[in-house]
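There is one chain below, alone, in structure tokens, taken in the form predicted alone.
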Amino acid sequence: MNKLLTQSGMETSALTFGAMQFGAGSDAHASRVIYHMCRDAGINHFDTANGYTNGQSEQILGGCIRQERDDIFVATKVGYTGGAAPENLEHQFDISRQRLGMDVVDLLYLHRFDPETPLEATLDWFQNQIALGRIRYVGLSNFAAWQIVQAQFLISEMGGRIDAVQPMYNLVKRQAEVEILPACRAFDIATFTYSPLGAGLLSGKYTQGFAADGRLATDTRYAKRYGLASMHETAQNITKIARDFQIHSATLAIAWVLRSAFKPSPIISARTTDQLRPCLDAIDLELPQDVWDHIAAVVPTPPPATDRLEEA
């Protein structure tokens, strides 16, 4: 799998930390504590976006890494709002670099596919950022497999490549296994998968009913995304397995992603150190094979891309 490196030449860590709650879920002080806790655990890859917490995420993260910039791999995203036309991307990226306090960002994602803008124009802008030395790697977030393949073909014609893809992937959202992750493996594209805990569903805190402060209770978008009864049943099964082995549900869910044959780096996140600790524990979790077999037996596997169920 394609290895992305920090400016000092270090490989990115097995876990990535997503700073989307810096400045909202956690204030500046709490965010700095969380950052240093991640660093103590060996995490050197931090992910943010132009639209996170009205810019506070990028500002706080930029301040955290200033003293060790070359050893930290920083990813941000543009184009979630306003489309993927070069003018909009340029405007947002200028703001992001100012907030981060960086002339060069390691990895820049197009935050989502824009059907209204020719992909060639968007990728040409990304290639120009590479040429100008403003970014080191090109990424795509929330793209379907066919869109990834199309982008890879177009950018290769320009002499470039797609270096990273960021899809959703967890125990109750496994669609990425069908085509997205295989496509990335075929083109040697690194994958950094978000929502390993399913917006908290797999953390165990919802097994006794909705947590009052959780996103599934306070955000209708996440409530709909994880609203299927089968997902909650899977979460209950995972919580039971974790309890049987005296492991935190979050630790087990993240470790499952780490064990994937597609070798993704799960993007963890937390508002507090108490939330972060079990996520970090996944790095060194070792369990007998029968535990993973048990998980495989209670977690639905998505059908193959051909939908020929007899071949699954």
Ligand SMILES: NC(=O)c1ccc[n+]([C@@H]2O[C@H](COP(=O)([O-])OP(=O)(O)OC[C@H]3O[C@@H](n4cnc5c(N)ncnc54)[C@H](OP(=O)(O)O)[C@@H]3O)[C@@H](O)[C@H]2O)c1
Second form
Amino acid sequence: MNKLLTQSGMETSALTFGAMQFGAGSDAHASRVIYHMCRDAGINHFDTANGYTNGQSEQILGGCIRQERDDIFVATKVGYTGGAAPENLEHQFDISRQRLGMDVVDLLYLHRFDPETPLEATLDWFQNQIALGRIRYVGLSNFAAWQIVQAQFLISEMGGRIDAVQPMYNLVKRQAEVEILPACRAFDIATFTYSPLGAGLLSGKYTQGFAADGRLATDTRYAKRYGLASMHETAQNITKIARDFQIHSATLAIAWVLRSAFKPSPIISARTTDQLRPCLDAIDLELPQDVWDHIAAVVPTPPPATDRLEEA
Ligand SMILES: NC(=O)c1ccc[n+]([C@@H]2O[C@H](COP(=O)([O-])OP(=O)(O)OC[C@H]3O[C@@H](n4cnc5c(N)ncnc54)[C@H](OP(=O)(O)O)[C@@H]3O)[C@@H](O)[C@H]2O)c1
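Show the form predicted together with the named molecule, please, the one above being the form predicted alone.
Every chain and every other molecule in the complex is listed next, the one we just looked at coming first.
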């Protein structure tokens, strides 16, 4: 698998931490405490985006990293709003680097596919950022598999490559394993998957009723994304299995991503240190094989890309 390195030459950690809550769910002080707790657990890869928390996320994260810049792998994203035309990306990336306080960002993602902009123009801009030394790796987020392959083909003709892809992936959102993750494996692209807890659903806190301050209660976009009754049923099953083994449901759900077939690096996130602790426990979790077999039996596997179910 494609190994991405920090500027000091270290491989990125098994878990990535996503700073999407920095400056919102976690104030600046709480964010710094969370950052150091991640560092103590061995995490050296931190993810943010130009669009998070009005720039607070990049600003706070940049401040945390300053003292140890070369040992940290920083990823940010541009192009969630305004499209993927070079002018917009240039404008947003200038702002991101200023907020982060960094001339060089390790990994820059295009946050989502833009059907209005020719992919060649976008990738040419990314290649130019590599040539200028402003980024070290090129990433794509929220792309379909065919779009990733097309991008890899186009950028390779420019002498470059897609280094990383960031899709959604968790026990109730497994679409990525049908085509995206196999495509990444085939093209040796690193995968950093987001929302390992289904935005908190798989932490178990919604199984007893409604967690009033949780994201699924406060953010209608996420409530819709995780609104299916079958998803809540799966969360209940996972919570029960976790309880039987006296572990936190969040630990089990993140560990499942870590040991899933394509071995992505889950991008975890938490608003508080109490939330973060069980997420970090996933790093060392070891359970007998029959637990994983039991999970496989109760969590539906998505149908294969070919639709030939009898051959799956
Ligand atoms: N590329 C993209 O489009 C994209 C999209 C989304 C995320 N991301 C990246 O991926 C990262 C992680 O995404 P995510 O936040 O959706 O991940 P997640 O792990 O699915 O959800 C994290 C959320 O679950 C809740 N939680 C976590 N631990 C908990 C615990 N022990 N007990 C109870 N609740 C707990 C918290 O939310 P509440 O307390 O509010 O419920 C926390 O913010 C983000 O920070 C960002 O960097 C990328």
